[in-house]
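This document opens with one chain alone, in structure tokens, the form predicted on its own.
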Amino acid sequence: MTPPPDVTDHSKPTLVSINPYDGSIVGEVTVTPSDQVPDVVSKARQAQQAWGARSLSERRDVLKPLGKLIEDRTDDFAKLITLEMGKPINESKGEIAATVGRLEHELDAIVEALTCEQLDDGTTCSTIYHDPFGVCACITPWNFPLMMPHWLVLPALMAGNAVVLKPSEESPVVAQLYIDVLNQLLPPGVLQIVHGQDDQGKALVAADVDLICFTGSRETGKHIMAAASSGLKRVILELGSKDPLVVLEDADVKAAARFAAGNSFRNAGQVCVSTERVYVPKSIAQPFIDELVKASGEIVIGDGLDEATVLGPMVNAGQRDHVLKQIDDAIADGAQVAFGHEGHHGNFVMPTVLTAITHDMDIARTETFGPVACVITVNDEDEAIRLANDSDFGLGAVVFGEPDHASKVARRLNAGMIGVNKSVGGACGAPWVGARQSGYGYHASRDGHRQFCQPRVVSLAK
């Protein structure tokens, strides 16, 4: 791996990066004085006038090059995110691939999205312009390093706005090569990063921004409402959930329980669509619990580095002993294991499955971000679809059958998005968007890319 160039400067606090698998260290960045928040802030906006300035088409053509130095540099962002995170190494190749993929697509797809329009109704000619708000702040977590951030930063810089990144305090050294790769194509002051954790968090949204975008917990989301409706600052969040799959009685029960297995536990279930809650029939529940005991056992843990691995560390102690404490919790109210739930170790938790959960246990409303399976019998297709929807949540679902009639309980599900025998991502174009407490606006799509703007009229009389 090439190691990224060494701008920490030594002689002020810095933040260090461990890695959650041996607690080696990974790296070291320059922690950002929280009273230095603002002066960054002016600096970006100083540099948004010109940036802005440019057309679309000339701001797309500085980004273009992103993709192919990101590509070049594929193994030392894998190996990094698997260092700084725990996922695994194939895991992490696929987060850059989905990262720069289709980058020129998406950069055309915002072009077109925030091209000026005109409206004649006869006796009046209006253009609607996408004008971009100033500085936007682009606060992300460390579950996906890369890709999180970059799904901020792309469409707010082609929206002609500066950018202020505060990526995540677990991961750091990953955020800060991703800013130097773009930074070689952008002009100064235009793409900053504040690096620290609360107090620069809370210095940013505080700071004289235009729009604040973040993705995290939903209680940092409200926190971030809250501090910035002093100011009615803009804001897109996109915030936790408990994600629920229905498996319908005219599923295929071995291909439901493999997607469990896979959408419960991969990436150690830190994932914001990751399956937490099983709805299955009476009559069908216990080959889905066999097939989901067999899949479970067959994951391969260890060492996110060794290509075979499949399921690695959580990314902290923290977040490992709030997901034993929800399972030991439901253990004591009822729950029974149905696999796993053993040999925890380190910053490991053991790919769990877990059955008789009931609506009133911890793990059945509370987000787990962890690998639990939790599995819940149900009479009929109905109760399934009201138990589903008996959460503050709604990002994501998931319904298992035969796919017209899996199609029409997937319309009765509240979520943002719902996959019908799949994960819950769209076609290319389609919106990443929450409902009820799972997101405030969304982003990707035409009407995602214009969130980073202000519609600005202009009317002429005929």
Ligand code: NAD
Given for the second form:
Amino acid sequence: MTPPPDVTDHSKPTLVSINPYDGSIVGEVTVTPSDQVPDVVSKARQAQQAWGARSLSERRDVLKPLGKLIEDRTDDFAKLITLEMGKPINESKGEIAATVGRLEHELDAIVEALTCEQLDDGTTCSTIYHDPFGVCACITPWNFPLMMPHWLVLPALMAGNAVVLKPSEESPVVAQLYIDVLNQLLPPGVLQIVHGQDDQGKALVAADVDLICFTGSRETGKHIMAAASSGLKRVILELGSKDPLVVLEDADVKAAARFAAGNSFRNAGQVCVSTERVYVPKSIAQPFIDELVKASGEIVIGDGLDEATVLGPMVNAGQRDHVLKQIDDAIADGAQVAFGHEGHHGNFVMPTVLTAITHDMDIARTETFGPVACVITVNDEDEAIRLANDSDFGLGAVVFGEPDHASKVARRLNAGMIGVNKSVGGACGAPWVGARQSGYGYHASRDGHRQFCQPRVVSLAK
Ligand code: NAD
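Given the form predicted on its own above, produce the structure of the same protein in the form predicted in complex with this ligand.
So here's everything in the complex, that chain up top.
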């Protein structure tokens, strides 16, 4: 298969969305000229006045029908997600269910988090209000093209902010559909969309916005933080990672290896909490690798629209080339191919298992975001923990082992979310949070919802 052409023709005021599977055109959107972004923000500021003046429960009632509106169009959304970025159709449906499946509960949780509180210490009586900031810029990536915008837009709107969304240039059509559906419910101007690439993102950050909520790479997060600093604009940054999996000697080796395959190859490895490094003690390394290779061989590769497909193409040629270069560099430095690394074609990177990875290799330190499982053999758990923690990133980590033992090891890992014998996702109400350079601020949970608000305290003497 010939690699598809690269996406955007900069001479045209449209952004053409290309299917990474076969290079066909999925759709196009009109690019917002950067110099028009301030006008969009000014319209948002006007619309915010009335939206922010509504009560929390009124805003909840406005947004409540969103879940059904999206669920009723599950097939449209799922197909578009798959066409735009290559995710297998069952994962696309899973993304939709995870996005709106508990919407009413989520709205109630936000109302509870943002309801004003009274404090009385005997001499002073204070009321703490959780007020909107004003205009919130949401800037999002392509790997969960529905969920990532929703995770930022919903709490920002519920807090009474007006929102301007700048979705990824790789998934503009899904984002446009999401905004069109939401705008069936909202007054004009409260939620707008700006299409384009980094120029439009920069223009939005530079415009008169009060809060910038960003999900994307660490590098872009740093640029945004620097650009926001002159106006001391509030930022919430959810960034990339290099998540470790620590396998302990008392782990269920088969379960750990199956988890490693699933979490390294899901969404072709294009998940912020993908397993990017696996630390395994020498004593169980071989059975672990054998099982990982076996699981890797069972993966069905193909067109994301085919229900049987488990692994689709990478989002674009740039991402494919980055992953292949990391693999080739690792092999040149002594890594062994235990599985895969042959038959790459078009935008597909075949699932690959590498062993004999060492800590100094780029593939052990820089985010890969591709379908590669990297096995690093260690002498004991102390070495595994030391290497796992020796990273600037810290979004998630996973430990497999006897539950009490693994829970103790979990407390020694420097990440924001740690899964024990499971993926990192927490119970309902837990924050989505990164440590170190994987995040600055966070969302979900009572405290996460409050980050979309300005607290104000009114106090009276008793
Ligand atoms: P990216 O940083 O390249 O782009 C993200 C968004 O920022 C896009 O909309 C892009 O147009 C915009 N942008 C680019 N430069 C900008 C600038 N200077 N100012 C303002 N906006 C700018 O990231 P990506 O490739 O779209 O997404 C992949 C990355 O996102 C990975 O690193 C992944 O780990 C991360 N991610 C993190 C989480 C999380 O929850 N922590 C979730 C999903 C993805």
